[in-house]
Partner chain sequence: MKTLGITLGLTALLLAVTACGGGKEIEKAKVEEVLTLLRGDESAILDPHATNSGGDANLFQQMYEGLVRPSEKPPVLWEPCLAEKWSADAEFKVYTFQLRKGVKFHDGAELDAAAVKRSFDRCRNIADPAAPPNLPYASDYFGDIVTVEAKDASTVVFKLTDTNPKFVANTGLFSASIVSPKALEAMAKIPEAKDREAWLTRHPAGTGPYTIADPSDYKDASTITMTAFEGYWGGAPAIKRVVFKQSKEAKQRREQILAGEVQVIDSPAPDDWAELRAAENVELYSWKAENLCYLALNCDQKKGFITANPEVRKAIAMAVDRDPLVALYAGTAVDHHVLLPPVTLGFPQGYMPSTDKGPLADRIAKAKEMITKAGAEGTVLRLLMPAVPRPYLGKPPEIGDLLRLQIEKIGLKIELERQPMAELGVSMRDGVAPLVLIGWMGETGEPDDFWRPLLSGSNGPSNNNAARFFNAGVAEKIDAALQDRDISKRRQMYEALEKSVHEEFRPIVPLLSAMQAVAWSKKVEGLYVDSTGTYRLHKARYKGN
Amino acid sequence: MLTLIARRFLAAVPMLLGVSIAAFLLLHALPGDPAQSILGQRATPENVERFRQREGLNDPLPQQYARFMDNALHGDLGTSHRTNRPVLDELKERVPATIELAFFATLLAAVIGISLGVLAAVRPRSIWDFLCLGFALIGVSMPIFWLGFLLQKFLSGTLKILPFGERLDIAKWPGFESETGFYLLDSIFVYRNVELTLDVMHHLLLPSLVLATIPMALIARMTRANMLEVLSQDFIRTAKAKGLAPRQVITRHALRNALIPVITAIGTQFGYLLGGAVLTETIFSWRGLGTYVVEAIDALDAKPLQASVMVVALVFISVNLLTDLSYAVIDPRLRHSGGKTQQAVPGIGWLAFAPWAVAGLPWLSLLVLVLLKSTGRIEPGNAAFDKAMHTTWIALGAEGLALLVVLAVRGLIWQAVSSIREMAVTTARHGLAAVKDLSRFLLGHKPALAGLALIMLMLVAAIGAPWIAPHDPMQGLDVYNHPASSEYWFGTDSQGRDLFSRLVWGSRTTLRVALAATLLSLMLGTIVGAVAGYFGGAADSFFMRGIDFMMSFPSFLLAVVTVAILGKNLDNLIWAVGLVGVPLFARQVRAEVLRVKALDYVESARALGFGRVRILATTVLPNCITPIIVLATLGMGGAILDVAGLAFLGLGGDPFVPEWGLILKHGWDQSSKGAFQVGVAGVCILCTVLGFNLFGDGLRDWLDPRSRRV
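That one chain, whose sequence was just given, in the form predicted on its own:
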């Protein structure tokens, strides 16, 4: 056990080091000159240069990083140029609010999610089971910024049951001063006032409920699946045969064994809620770390952004570390298997992998140069940029020529053509049968059929937008906030634009960005996961450490910071959402490749003398393609939510472009006048994401016959 703990702590050290480097580079990665951003656009060049000299911005980057780490270790996180206050003082006010919100949301998600999952598993195929599954699907498909608006209007506005906007009733408690920053802890242990504690919890309930929606649905679904599996085990039948009461069988035997993976999910969800709190805090004007990050991005305030990224990553890594250790305590089998690694393909060590890593450098250089150009940071005619791009293309051309020579000398070109032809024939032969089988299955799987219908409806709207939309979505009609009528089916917005036309064109924008982001995640994740899983050893260590580093950040927060670096426009949302989705695809593809490469037919191909790359491309990957397609279908729904959420935060660029998140944001800003606009935009997002989730679940059931009987 001590060995496992030491190994986990040692594994966290390089991730913490990588987080510190990434946070430091944020100062130089944000658009514009750091000194100019801090001093303002009116600062003279002399003042800017003087500031750079005083702050050491002209020093080499390693020297700047050493100074940055020394200051951070001594509690000096810099000063915000937006508020002119020490960042550490502002974090002491903001971080406790976010942690308190995330903890309360995790508690709600765990209690309600586990209860619903157990109830659904105990009574399978009952009304409770269908309600739980419906809640889980809608919960993971729900845009929380839309749900927050609905609950505000209903619970705070109409019924006036729950308060909105503050952490406690200031008028009722004018003399309240927090000593720890955690209002709940202060009310319990400092003031020891029951009424004050209830008031704090009363204010926490609504934002926590909104934030807990997605993890609540995931926990309910996972608990149900695990309970169904455990209830079918032999020891459960033995307990029933002994005459134990059903409640004892469920609570003492089934639930305890089913909760082992659920506990891990709960710990992981707490870390992700820190990133998801960005949206919730914006909705409820909650002065936490999420709104602090958005404010820093809007003002290009690097110091608060650096500190916020470090704090969130530190908490996220710590929570995951504690979760892993608690999982090992609950399941003793992991104490002895945690150090085992997968066996590498023979002949793949660091020396054998090094040429591949070097060959990838020009491609990495090309990616960086394209990103710099797409974000507008390189002026046209820049000699240094043109030279770097020219050198990169020469290197790529040399690589391509060398590859062709090697392939020709070894006779692999004809083998590749034969393999592609064989793969095409096999795909055509078996693909038609698979399509027929899938069609028959979907006709009997009503949820998947409904999901496919929703997807087709949105695709028709996106493709046929020029013919379906009656008006130009970006042109004002001089008819402001007009109600729905025969001429304007959904009315007009505050700018006089036809809302129906904007929603139709918004389907094209949202689906285009989400599809491009999903394809980017799929392509990069498949390459990384396939190489890491099949070759193992050095390749696995190299790629998966990078994936672990990316997973050190909550995904949505990482997307927010990526947009801040690249610049605010819809095209950059593709990069932000796509890069954030790479770890999910990489880990799933790696797991599938590890499973497939141990099968007999792969060993037979290796025994016949086929090359490693050929086996991976023609034998292993084709047998992993169906789970990857399912993952891409489900990932498309998540990408739509991320794109809409980032656009809602104002990170989508041009506010006149029709996009569902932006349309919802515009209606939100109009308060009661834009309620209908918020409603229809939210329904579009919900229905589309729900369609992809329903269809993805149907594909998963089709691929796994065992799930058809559940």
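This structure is a prediction, so every number in the text was calculated from the model and none was measured. Numbering follows the first chain given and starts at 1. For the two forms, the rigid core is made up of the largest set of C-alpha atoms that agree within 1.5 Å on superposition. What changes on going to the form predicted in complex with its partner chain:
D169 is among the residues whose C-alpha shifts by 2 Å or more between the two forms once the rigid core is aligned.
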Second form
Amino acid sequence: MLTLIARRFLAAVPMLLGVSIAAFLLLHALPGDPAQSILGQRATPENVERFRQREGLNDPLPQQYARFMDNALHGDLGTSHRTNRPVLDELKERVPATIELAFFATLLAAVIGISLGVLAAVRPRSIWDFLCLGFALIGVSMPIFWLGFLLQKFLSGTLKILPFGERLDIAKWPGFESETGFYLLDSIFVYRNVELTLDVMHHLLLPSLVLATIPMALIARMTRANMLEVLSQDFIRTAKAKGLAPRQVITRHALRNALIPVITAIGTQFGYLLGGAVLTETIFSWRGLGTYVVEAIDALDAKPLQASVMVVALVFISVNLLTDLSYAVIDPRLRHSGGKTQQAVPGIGWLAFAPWAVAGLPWLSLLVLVLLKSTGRIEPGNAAFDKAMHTTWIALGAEGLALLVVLAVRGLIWQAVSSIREMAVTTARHGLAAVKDLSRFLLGHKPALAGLALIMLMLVAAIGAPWIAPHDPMQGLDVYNHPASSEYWFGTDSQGRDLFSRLVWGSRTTLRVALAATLLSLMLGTIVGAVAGYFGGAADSFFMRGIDFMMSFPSFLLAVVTVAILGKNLDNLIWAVGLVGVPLFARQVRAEVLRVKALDYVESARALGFGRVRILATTVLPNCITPIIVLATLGMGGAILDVAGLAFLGLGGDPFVPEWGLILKHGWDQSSKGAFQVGVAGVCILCTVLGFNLFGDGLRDWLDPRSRRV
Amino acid sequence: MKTLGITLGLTALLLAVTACGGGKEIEKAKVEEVLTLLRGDESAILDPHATNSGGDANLFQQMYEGLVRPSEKPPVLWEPCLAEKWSADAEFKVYTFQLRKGVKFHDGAELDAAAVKRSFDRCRNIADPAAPPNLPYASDYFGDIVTVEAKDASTVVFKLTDTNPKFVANTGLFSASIVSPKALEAMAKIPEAKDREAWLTRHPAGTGPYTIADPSDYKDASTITMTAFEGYWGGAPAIKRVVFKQSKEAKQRREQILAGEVQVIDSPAPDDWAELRAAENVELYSWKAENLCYLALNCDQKKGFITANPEVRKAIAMAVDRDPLVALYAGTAVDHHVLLPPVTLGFPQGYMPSTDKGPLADRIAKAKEMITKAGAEGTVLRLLMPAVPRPYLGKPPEIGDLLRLQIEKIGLKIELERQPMAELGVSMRDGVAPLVLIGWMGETGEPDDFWRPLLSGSNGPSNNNAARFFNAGVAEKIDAALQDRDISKRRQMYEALEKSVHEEFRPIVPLLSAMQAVAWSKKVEGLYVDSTGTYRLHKARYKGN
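Structure of the form predicted in complex with its partner chain, please, following the form predicted on its own?
First the chain shown before, then all remaining chains and molecules of the complex.
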């Protein structure tokens, strides 16, 4: 166990180092002059120059990094130019607020999710089961800010039973001063005041409930699945045969075994909630870390942003570390292995990968340059950029030429062509057979069919937008806030634009952005996962440590910070959502490649003397493709929610582009007149995400023989 | 089930620990002693001399006072405040104020003539050791002060460079608030200008009915708690604490006052006025404010924007259709074509600039031709606007977007950009963009309050002059109109100024003048909005208390 703890702690060290470098570089990655980002736009040029000299911003980067770390380790995280307060003081208030909220959300999610999952599993095909599955599906498909709005309107506005937001009514408790930052702990242990404690809990309830929705759905679903599996096992039958009461069988035998992976999931979810709380905090004016980051981005306030990134990663890594350790405590196998994970097949090694890594450099350079260009970070006519682009193209050309020469010299051109043809034929044959089988399966799977119908509906709207939408979505019609009528089916908005047309065009924008983001994740994730999984060894370590590093940030928060670096723009959301989705695909692809490359037919291909790349491309990857498609389908739903969430936070740039998240946000800003707009935009998002999730689940069931039996 | 049981058990245990008592004392505020006010604005800097945000004025007026203050009800008249009486010489160049006795600052210092002199020295002199980095009102309102003399303990004499009949009104502005000399002395010792500017935010030192009693009561720009100043010369307020909270979205503010969670909200969305008026528990007070929302067109030749060309400016003015803009205000705004609001002296009744006359389609066609002729077709123009709503500009993105749609019809391209108010103030001062959507609120009822800061300045455009327009001839006429003591002549001079400036230069496109509103709970009485549109809380109390 001690070895395991030491191993995990040691593994966290390079991660923390990487996080500190990323946080440091963030200052230079933000748009504009770093000194101006620290001092704010109001600072005069003289002050900026003086500050640059004093803080050594003209020094070499390693020197600046050393100073940055020295200050950070001495508790000096700088001062916010927006609030003129030390960042450390602000974090002392903000971090506990988010942890408190995430903790209660996790608690709610665990208690309700596990209860619902157990009920559903114990009474399969009952109303409970139906409720559990329905809730699990809708829960993960719901735009959280929309749910927050609806619950706030109903529970706080109409019924007046819960407060609108904030952590405490400071007007009621003017002398309240938090000593720990955790209001609940303060109320219980410092003030020991029942009324105050109840007031704090009263304020916590609604935001926690909203934040808990997605993890609750996941936990309920996971508990149900695990319970069903455990309940069908022999030892449960034995327990029943012994005459144990059903309640004892469930609580003492089944639940205990089913909960092991659920507990790990709960830990992971807590980590994600720390970053995922941005939207909930915004809706409920919860002054936590999420709103702190958004406020810092709004004001391009560099120091709070740097510090927040470090703190979030630190907390996130710690939570994951604790989860790992707790899992080791629960699962003795892990404890005895000292934390070493078994690799299915020994890797081929770093040397085998090295030529490909060199060959990949120009491609990486091209990717970075395209990213810089497409996000508007490079002014037209920038000489350095043009030179870099020129060099990259020359390198790529040389690479292509070298490949042709090598192939020609070795007489392999015909072999390469046949490899490509073979890959296409294999994929087509495999794909065709799969489509036939899937069609047969789907005909008997009503939820997946419903999901497919929803997706098709949205796709038809997206493709046919120019013909379906009666009006231009960007052009004002000089009819403002017109109610729904035969001419304007959903009425017009405050800008005189036809709402129905905007929603129809919105399907195109939203699906385009989400699809592009998913494809980006898929493409990069597949390359990384395939290379890491197939070549193994150092290549695997290199890529997977990078992936682990990305996963040391909550994904939504990482997307928020990425947009801050790239600039607020709808197209930049593609990069933000796409890049943060890479780890998910990379890990899945790696796992699949590891599984497939150990199979006999791959060994046979190797024995026949096929090249490594040929085996990877023609034999391994086509056999991994189906689960990746399932993941991409489910990933589309997540991408739509992420894009809408980022747009809702005002990170989508122009607020009047027809995109569902932006349409919803515009309605949100319109007070009473925007309620209908908020409603229909929310329904569009919900239905589309639901469609992808239903269809994705169907695909997963199709792949899983056990589900087919059920 | 077990998990549920454990959780419930733990909760019960924690509540039991809590119920044992013995913790740190905390007092639950009596409902009748606390007022919670939701506002759209945030206040990052609470230094009355350092900001020009009308939203901040509502906070300053609770904590600071000037020599005079505006009347409770319109028209704007100036009443005694820290000065009990005043007089001016025959030429309106020397003003003498007699101070109220027995007035104390929040930090315990006594109000006397030396304190007034010290405060005025700071608010008009950027080189003062206690001065903040920015004094936005200094040149427009206090630039004509030659000397401030403390004649005796309670007599202050101001000598001006020239005749200024409206000087008394200038001493009632929030930017002329009297700050404790003790506080200024402490501030002078702070080396960094930025820290100096921030100091008053947590250590207010005025004479007003409320103060920030503990630095931690200023949580941040969005949550500020003020405590009643028991030593207030006008009598201690009945409401002992006022909590100012920011709630950016009007929808949230409406919901919360309707639910009874808060007692006062400012700037309710015009769409919500009818609902708030009809609500049983809410009082909505609205008034015709002395304000103007306009589009500033950068005239600075040095900046090189195409708006430096008067023909382009006129073409942009011709493209603007005010009807949809006004429609966004749900009947609470009127379209506007000139600088001065209708309630102000010198408003040119019946006059409309030629750019705004005629059918819209004809105007657009002509404007397109003018843009083509000026070679400006396809030019991309950056349009800056406030990130948060202003009293005259309830929905900045929506108004900005409508203007974009309208101006793009004549062949220009518009890029919208929202900026926080503090940043926008600097952008305006530096003239960094060709177009700025902004507004202005008059505080004195004086036409000079609009002309000088918005379309003039001393030897160059003033800080608030978003159009960066300065014409020596126009500036002379503005000075002359201020100094003339014949009211009918002044009216004529201002009317003539409107006609010449809009026909010849068109530096701004006035858009609309908006009504303003504040809503409060019917449980509260005594709260009022003064004649300049600032809410006053010192007489507020819960009914029956």
